[in-house]
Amino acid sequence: MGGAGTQGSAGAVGFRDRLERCDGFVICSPEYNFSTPGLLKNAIDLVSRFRPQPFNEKMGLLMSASPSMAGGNRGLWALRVPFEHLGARVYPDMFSLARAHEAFAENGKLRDEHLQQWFEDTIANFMDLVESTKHYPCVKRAWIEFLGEQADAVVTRVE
């Protein structure tokens, strides 16, 4: 992506317009020393340059696998904290695979049927939030007034 003055590198404009191009994402990171990678934090800040602020009101799913008992979830707490602030709308429910070097099968399923439920349902359940939101603009305002703010340009955190 290149240095912090790259807001225009071929990389950020690219992520840019695969935003605005879609509804909700989904971002699989891993956690680097508790928190996020440093190429996907830079990623972010330079796309977060752009105006109108291309994360601002989508869909955001986070989720990660790890070979530790946490399974990466510290890292998506960290990284919560850049979309939330530039206006996206983080899904509550992230899913994070503890001990991701023994936990698939041959088929590729997770071998625990209880956690490939809740990974199929964490999917799901997210796309039919963003499918709503498309679709039925009362599901975005109520989003907004469950997170305690207002739905007024005055007081919105991006710009």
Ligand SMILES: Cc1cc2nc3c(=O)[nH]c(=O)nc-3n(C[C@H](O)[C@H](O)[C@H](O)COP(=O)(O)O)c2cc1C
Contents of the next structure:
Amino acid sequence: MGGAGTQGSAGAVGFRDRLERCDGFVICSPEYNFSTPGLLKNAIDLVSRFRPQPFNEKMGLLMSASPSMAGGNRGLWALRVPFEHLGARVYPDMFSLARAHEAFAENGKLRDEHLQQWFEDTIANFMDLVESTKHYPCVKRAWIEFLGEQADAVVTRVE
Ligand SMILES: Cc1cc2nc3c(=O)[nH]c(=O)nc-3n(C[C@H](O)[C@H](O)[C@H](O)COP(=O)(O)O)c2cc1C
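For comparison with the form predicted on its own, please write out the form predicted together with the named molecule.
Expanding to the full complex; the earlier chain stays at the top.
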């Protein structure tokens, strides 16, 4: 993928296509300098230029892992901002795995049973919400970039 002006690249088209086929998405990301890694932000920026804008009304779950005690959680808060703007329904709970380099057992599960259960519950609860939203869509959003935006085809982000 290139810069945000090259949204027609194969990588961006593939990402857009995958988003269109799913009811919800899960992002698992490291934290770079207390924020979102540039590569991930660039991927989001690229697909955000397609119309219809693929993140709008999509359910999203955010997860992170890091060797630090914060588990990359600050990066997820930074990630919420563009997703909220793009109309994604970002799930309130997040999962951030601290001390990730020593968190896993040989069988691939987390050594801490309670943490493993929390991880599984977070995903199951998110999937329940995705499923119910698919069958009972009750919230529709009139997406506008900022109050005062004019309904001008050149500047508007309204779909
Ligand atoms: C440029 C850079 C910045 C980083 N900043 C953070 C940070 O703010 N917080 C953190 O917990 N880890 C930070 N890390 C460590 C990453 O959490 C760790 O490298 C990650 O698990 C590995 O992912 P990667 O292979 O995609 O870099 C940083 C790593 C890099 C390369």
